[in-house]
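Taking the form predicted alone, here's one chain by itself in structure tokens.
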Amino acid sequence: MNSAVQTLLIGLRTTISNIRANKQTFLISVMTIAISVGILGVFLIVFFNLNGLLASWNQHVQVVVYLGDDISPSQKSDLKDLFKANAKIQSTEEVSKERAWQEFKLQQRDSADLDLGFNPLPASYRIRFNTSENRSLHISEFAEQIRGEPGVESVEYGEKWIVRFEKFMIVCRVFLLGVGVLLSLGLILIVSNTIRLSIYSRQDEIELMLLIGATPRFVKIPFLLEGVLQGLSGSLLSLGLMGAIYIYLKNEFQPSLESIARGMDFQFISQPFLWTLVGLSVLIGFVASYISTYQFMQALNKR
């Protein structure tokens, strides 16, 4: 059998020996990194829905531009050209004045009469933009170059709430950066301490070892095993806790997102990350046995 081979089955029967001797400071410790993993990743579950709701509102904005009601047919010619020369329009639908009240009267029905004597609201165009990466740039872009021509009296597709959104997406971009190496931080601490234990009641037979020729990766083996199966356990418990946690919001919030943005499903968080939640856990706790593996070491070579 190759050594390499061996002395990691070696490393391993010591880890599990470990473990059962360490029992119940090996369970907090898994534990622990399952719930801190668990928030991170409830953070991330809300975090992908609203970006999904961010990106469906996205998708079915529209531009309305207002018409003054001085507005002559050579200037209503002059926007249609403009409207056909920009390739990234998908649609332009023209609203008259009493098909703008006509529609306003039936959103309002039940509201007390609504006979002014007069029609207040202008008439209108409302242009719809094809699916794009920078969709919300074109729409942007177009809005800033219809509204000084002449005849149009304002340019309406809610970029105030979208800026806000966006900028509020970055906040919580920001957030969850600032949540998770906080999290991997303090996990790294506790694993650390966790293994230093570990090392601690096992002193006097790795001193031992280290005597009769043992070398210091073979004894650090089965304490870096320990800390990656703890990461492991612990991200393998988080993702079940993530998974009744989607359940109970999806349960909670589905009618209320399919008003909101029709067609859109709560979403889980996309494999690629929960594969990369799997993989930081699993480093946090090899990086954490390290650590105290070779603070044990120096501490020895120091005597």
Second form
Amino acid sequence: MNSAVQTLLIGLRTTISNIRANKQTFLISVMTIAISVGILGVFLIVFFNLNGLLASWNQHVQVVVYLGDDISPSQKSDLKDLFKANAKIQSTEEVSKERAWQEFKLQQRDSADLDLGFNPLPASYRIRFNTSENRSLHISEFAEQIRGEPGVESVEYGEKWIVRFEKFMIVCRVFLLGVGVLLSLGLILIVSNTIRLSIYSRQDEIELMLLIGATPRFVKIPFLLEGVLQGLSGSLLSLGLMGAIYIYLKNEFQPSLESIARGMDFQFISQPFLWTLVGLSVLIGFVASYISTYQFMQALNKR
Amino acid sequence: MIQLFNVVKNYGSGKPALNDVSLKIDKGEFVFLTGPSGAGKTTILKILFGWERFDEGQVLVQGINVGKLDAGNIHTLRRSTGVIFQDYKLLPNKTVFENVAFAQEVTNHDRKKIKFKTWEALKNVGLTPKKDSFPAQLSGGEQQRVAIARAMVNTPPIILADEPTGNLDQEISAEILKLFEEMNQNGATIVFATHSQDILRPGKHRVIVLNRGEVVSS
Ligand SMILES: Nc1ncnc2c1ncn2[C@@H]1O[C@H](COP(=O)(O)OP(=O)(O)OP(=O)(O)O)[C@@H](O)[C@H]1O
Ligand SMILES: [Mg+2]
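Switch over from the form predicted alone to the form predicted in complex with its partner chain, please.
And the full complex, kicking off with our chain again.
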């Protein structure tokens, strides 16, 4: 067998006996990781679902360019050229005065016999944009650009609150990042403390190992493994539990959710983020135990 | 093989523990290191396998410049050295067998070989019947023999023994001495610190006498 693998296996044996000897601190550490990952996970779920909501709203956002009744054919074709030149535009739809009136009458069905004797509604272009990162920015830029064009009476686009909601989502992202960083730092402190306890319970043994020719790496491996194991079991425990709760809630409430907002789907944390969370916890465990073993070795060498 | 050039060691306060010590021990030699308590015997041994640093001078062991080693590579020196500590340093929560096997586990990964060599070493010191006992269940002399078994189990080219017969009666001391002489005949260089005149008396081996950190005769 490969000697690096053997070193790891021997290390793992020590790790397991360390965990057995300090069961309680290990469990507390794992629980803390699980709770932190849980907090982050719940935030992520909320974030993803808001994001999904935003995306589905965004699909309906369009810019409507109202035309003056006196617009000339050449002004019209200038406008069309402008639309064509804009790569962000997905589609344009021309709505004549007549069609606008038909649609309006259709909406006001109870007063279908409405007849003013003239058509008060302007002709317009309905413009849809490609989905992209800065879609709302493109939309507002385009609206500003088109507003001053000759023949354009006014420009209306997306409800303002969608823009505000998008800004809120950016704040959410920053908030999530902040929470993630804070929790990570806290976890590093807690895990490194657990590992330190583990190291000190084996202090004599470690010193002897070094005196009889063990490499520093050989001495460190069991503790690094312990940290990694804490990160792994904490995150898996947490995500497993959340997954189970998610499936339960989805089965219970998805139908009523769909009746509130059509097409809305209650989402779990997306796969890449799931693996990121597990990876992050493992990394935290590793970094924390690395810090502890490093400090211990430094102290040992200073003497 | 082992050379000290004008080595000075200060533990901080007071007189230096070693004051301008120069020594040469050849490959395959068996030397006694003796002198009154506090003379610096343990200090020399500790310097020889990099447990203690020294303040002045130079130390060469098997061509390795000991003063230049750091935490990252000191194991290269220690792997060629078997040490019997004055206070044994047995692990209390491991059995006799595990204590001896431990010295191999940190350097050698072949489990079958470890079992075999551990058994062999325990046989050499006559402790096979006690292999499953814990150190606390052993007499001082038995603990000492476990420490010897642990030092010899890797068949290192150098054995540093700090009072390995300190706790043994004359009869067992003689047996232990024979063990070291056997290791010596198999090629190991032995540095044997002791203040027992009984052991020195036969005069078979070179004796280095230390006093107050200085070499009195060698
Ligand atoms: N860790 C230490 N810190 C401070 N002083 C020390 C330390 N170790 C040894 N000394 C001092 O250095 C001197 C030499 O000690 P050393 O242990 O080498 O003597 P020794 O010859 O082995 O004695 P013994 O026969 O009692 O074992 C003594 O004066 C001792 O007090
Ligand atoms: Mg001593």
